[in-house]
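First, one chain by itself: the form predicted alone, in structure tokens.
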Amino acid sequence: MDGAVIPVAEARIGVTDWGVTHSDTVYDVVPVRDGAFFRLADYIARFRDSMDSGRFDIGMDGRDIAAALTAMVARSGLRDAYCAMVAMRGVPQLPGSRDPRDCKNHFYAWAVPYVHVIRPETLAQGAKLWVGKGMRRIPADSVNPRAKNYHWGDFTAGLFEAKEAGFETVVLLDHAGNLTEGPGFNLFALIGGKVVTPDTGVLHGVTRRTVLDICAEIGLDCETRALPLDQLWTADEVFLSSSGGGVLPIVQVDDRIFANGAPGPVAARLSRLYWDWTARAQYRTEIAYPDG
């Protein structure tokens, strides 16, 4: 923050900042495994094409954010993180304004130990999830889904319908009744042979393309088109995608049962190839540990 790295809990954001009281801001999540980065340029191209969605300056080109992520996570000594890069809107430099371009953009980053969105323990047991009821999806004409924000009040609501129902997470649907994300994860299913994965609403997330890329590389033919709710319970897998875990095989949804209540193959297997994939030197960008 402000250049420097320091402890998470003397980070400080004013209370008049526009990504606190309009939640203007963007940002992007990059995992760090086995003290490298996986995938770095994308999430920094994906951060940036973020940036220019919601027309933030915040002065730095890809090889300064990537420099400034290096540094904080090389100080952390974390070997396995969660690191995110955020894009503020800032105070206006006006007192009182209220034009956006008076505004200071700026750019903070923050690593803490890896993220999982569903425990682990919990996937091995079988995870649940839950079809949003009383929530839909901000429609994408009204906030892009596919520039990362933090505007989670859908996913908010549908995580509390789904905790008090029993379940693990949420995912919502658009207003046409079409499957769309939950709250940090892209929805696969498997349906007739083919991977399927809703394209519209959603997160063109970095590890739904390596998904889609290890599928394509082992084989696996693969649909990226709307995903009506019907045709989610002819599936006979359903799993997810997520920075924070990877691939998340689906035991159940709402009252459906899946690959007999247990991690579906071709989800397993994909899992497997995830952390598989985070291995490939073409994908990981070492980072230099002051212990070495």
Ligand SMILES: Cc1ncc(COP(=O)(O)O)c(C=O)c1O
Second form
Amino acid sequence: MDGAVIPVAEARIGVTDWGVTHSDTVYDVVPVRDGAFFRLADYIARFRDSMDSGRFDIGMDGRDIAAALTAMVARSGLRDAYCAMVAMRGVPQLPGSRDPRDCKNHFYAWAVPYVHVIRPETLAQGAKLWVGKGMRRIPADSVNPRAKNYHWGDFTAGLFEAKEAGFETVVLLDHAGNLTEGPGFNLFALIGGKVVTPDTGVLHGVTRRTVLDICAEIGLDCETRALPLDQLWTADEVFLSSSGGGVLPIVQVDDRIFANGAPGPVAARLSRLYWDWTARAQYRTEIAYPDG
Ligand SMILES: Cc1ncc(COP(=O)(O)O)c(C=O)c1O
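Having looked at the form predicted alone, could you now put up the form predicted in complex with the ligand?
Complete assembly follows, chain above in first position.
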């Protein structure tokens, strides 16, 4: 924060920052596995695209951002981490101004131990996914879902529904009845032997890309296209992708059971391969920790 590495509990943001009062912020999260960032350049490229889309200027290039993240994670000592980078609109330099061009944008980052969007124990027992009923995903022409953002009102409402119904998490439909994504993940279905994932109205997850890359390598056909809810019911398997856990098999969506109620063979294989890929030198940016 402001160029210094400090304990998370000591980090402060002003209450009048537009990042707080207007959710006027973009962010990204890169995973650290076994002492290295995974696909760091891809996460930073997406973060920079998100900033361009929201017209943020933090005065740092990709190399500056990588250096800040590396210094922070090295100091934290964390070998497996959830490493977030954030650009906030800031406060107007002219007090009282309502013009976003007057705001001094700023950057900060934070790292905590690795986060699983669904706990591994829950996945092993069979994770259940709820399709949001009362809330649709905010339209892509209202908030750009490809610019990673903190507009989570729709997801939070969906999570209340899911939790109250006894489900682990939620996926939201768009206004045309197509599946989109959920809080922290993209959605996949295995339909007629093909791996299908929604292409519009979603963040293009780096894990989603890794899944598509793995499928290409092992010769599994993929389709990125609209996925209407009624097609999901014909799927053999359903799974999620996230930097918080890789490939996450789902055994139940609403009242429908998939893959006989156990993680499906394709999802299980992709999950194993995802972890293998995090060990590939070409995708790793090793971190030099002060204690070696
Ligand atoms: C809304 C949303 N969709 C998808 C994802 C998955 O993206 P990634 O694989 O880059 O973590 C996330 C990650 O946090 C997300 O917040």
